[in-house]
Amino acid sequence: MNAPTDTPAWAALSSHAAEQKNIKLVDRFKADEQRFEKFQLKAAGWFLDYSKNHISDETLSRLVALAEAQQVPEKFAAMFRGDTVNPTEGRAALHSALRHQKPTPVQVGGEDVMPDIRAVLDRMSSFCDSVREGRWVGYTGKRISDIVNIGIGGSDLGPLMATEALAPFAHESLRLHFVSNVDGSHIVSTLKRVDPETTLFIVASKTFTTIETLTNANTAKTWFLESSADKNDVARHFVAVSTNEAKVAEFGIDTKNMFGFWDWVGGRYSLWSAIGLPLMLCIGPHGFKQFLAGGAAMDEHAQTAPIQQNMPTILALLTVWYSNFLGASSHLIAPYDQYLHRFPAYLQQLTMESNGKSVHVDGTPVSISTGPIVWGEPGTNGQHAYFQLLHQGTHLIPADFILAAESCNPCGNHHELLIANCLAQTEALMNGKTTESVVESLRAAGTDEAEIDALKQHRTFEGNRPTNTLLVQRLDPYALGALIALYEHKVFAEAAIWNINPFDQWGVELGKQLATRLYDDMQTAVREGTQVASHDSSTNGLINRINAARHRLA
């Protein structure tokens, strides 16, 4: 089974955690003047300071021993080789091949996949150039002004996050829109903002059967045909990212404008593939190549750096340390960059869909916590919202602060204030504010002793809250590619330690199956004027109540 709890390294960490839990971060810095220099790493343009964590040299040594016991480097090698690392679906997980920069082959099942990858990239580049340069025009001869990506999950979160993150590098006259929710308000409100003569739709669905995506795509097509267009014009305004040629053609899309990918590319890892078409339209083929190059640089680091110097593995080990030995159940992502406002949501899918598992690879139950809850919003806005919980709440919440030294939009002293706020938060979370310091401040302000006694505990901050700081020169396509790959490999290293499969998502599939059945039951009941009785009493009652309400409204 190779459960981590069966290893001597796990037992050693358990006893070590009991010894370490009462040591304060401020005392660790006082005891070691070289702590900052000791607990830092560099990779693919990113700098990691992980010195503000509840670790010592011994902690790190024991964590590295756990990674060795769980064969993390060997599992990385297997993934990069194209081995079947997703056993429940019998697949490789070779998203790294999509950003492979070297002339060497990458094989899946004995076949080099690089020629096909390069061919799709070339087709994407040619298509994007024609749209960006105005050579691809709509059915009335006008150039494209708006791109609407219709997808869900990995076909939406990745492209949406990345185009927002790289907005400073966007084409000056193309507007990007994303529709994912089957709630009709999403597609309807988007269509109100665009013109059928100048809008291009990207329908992103591997199988071209995803119910939410196809429902939105058909609504978009109906809207388009209700203008002066006819069905022959659909091919000028709809393209597909899919592998189902027959379904794409049936929809009315010219299959010459279908961009494919492969079953060894999981949805939440697919931004690097043709799913990234909106991003390439946004930042251009050259920018997209830089994005791929950043990911490839982090791939090289993840493959070659020893565990002690391996940034994604160290971050993964810190997650294991907090989740399994110090009682943390969530992890905060705090990007101090407005363009990364969708990055926490993207990491929610990457992390929780990957590692929200309760069985080991061999199907035996997991006896420890896996997959922490990931959440967050950009700073500085978060400081005026949930940071109160970080500073004075009762939960241990490790946090990643993400910051660029240089702004893409220099504007007065804005960026200096942003930097000051980011670093002040990590310092305050570590140091806190003692009761003695609170009393001293209140006395200096002339507060009387009775009020001081009433207020002092409310203004005391325990501190001792752990953080990582990730720093880059500037958030450009290369830096974003490296950052995403960093977290992909962090998630994989966590899964390797826990011995779980991070590449399937059967929980997602269950919900889809039940939704299809429930939808059919609702329609049948309305059509036949009957009550639904095939589910539990709560679900039956809700369906029947909703059907009754909708019938009266109709």
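Would you generate the structure of this protein in the form predicted in complex with ligand G6Q, following the form predicted on its own above?
Chain only, nothing else included.
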């Protein structure tokens, strides 16, 4: 079973945690002037300060021993080699091949996949150039002004997040829209903003069977055909990104307008494939290449850096340390960058879909907590909302602060203030404020003693809250590629330690099936004027109540 809990390294960490728990972060800094130099790493243009964590040299060496015991480097090697690291679906997980920069082959099942990858990239590049340069025109000869990506989950969150993150590098006139939700309001409100003559739809679905995407795509096609366009014009306005050629053809998209990818690319890891088409349209083929190069640089680091200097593995070990030894159950992502406003949502899928698992690779149950809840919003906005809970709440919430030294939009002193806020928060979360210093400042402000007594505990901050700070020169395509790959590999290293499969998603598959059955039951009851009785009483009651409200049945 190879559970981490069976290793001597785990036992060594358990006893160590009890000793380490009560050491204050501020005291760790007082005791070691070299702490910042000691607990920092560099990789692919990113700098990580992880000194504000509840760790000592000894903690780190015990964590490294755990990574060794769980064979993290060997598991990385197996993934990059194209082994079947996703056994429940019998697949490799080779998203790294999509950004592979060297002329060397990458094999899956004995076959080099690089020629196919390069061929799709070339087709994507010439398609994007023709749209961006106005050579690809709509059915009335006008250039394309709006792109609507229709997809959900991995076929939506990545391109949406990345096009937002790289907005400063975007084409000057192409507007991008993303429709994911089956809630009709999403497609209807988007269609209100675009013109059928100048809109290009990308229907993005790995399987091309996802009900939300097909429903939205059908609505878009109907809307398009209700304009003055006819069936032959669909080819100029609809392209598909999928692994399923037959279903694309069945939907009515010419497979000449299809960009393929492969089953060894997981949905949430597919931004690097043709699923990244909206991103390439947005930042151009050159920008997309830079993005891939950033990812490849992080791949190189993940494969070659020893555990102690391996940024994704160190971040993973810190998550394991907090989740399994110090009682944390969530992890905050705080990008101090407005353009990264969808990054926490993207990471929610990447981490929670990957590591929200409760059995080991061999199917035996895990006995410890696995992937933590990931959440967040950009700073400084979060400071005016949930940061109160970080500072004075009762939960231990490790956090990653993400910051660029340079702004993409230099303007007055905005960026200096943004940086100051980010650093002030990590400092305050660590230092807190003692009751003595609260009393002192209240006295200095002339507050009377009775009021000081009433207020002092409320205004005391325990501090001791751990944070990582990730720093980059500027958030450009290369930096974003490296950042995403960093978190992909962090998630992989966590899974390697817990010995779980990060590449399947049976919970998502279940959701896809359940709704279909319930939909059929609901429709049958409406058609036949009957009550649904085949579910539990709560679900039956809700269905019947909603049917009555919608169709005025008894």
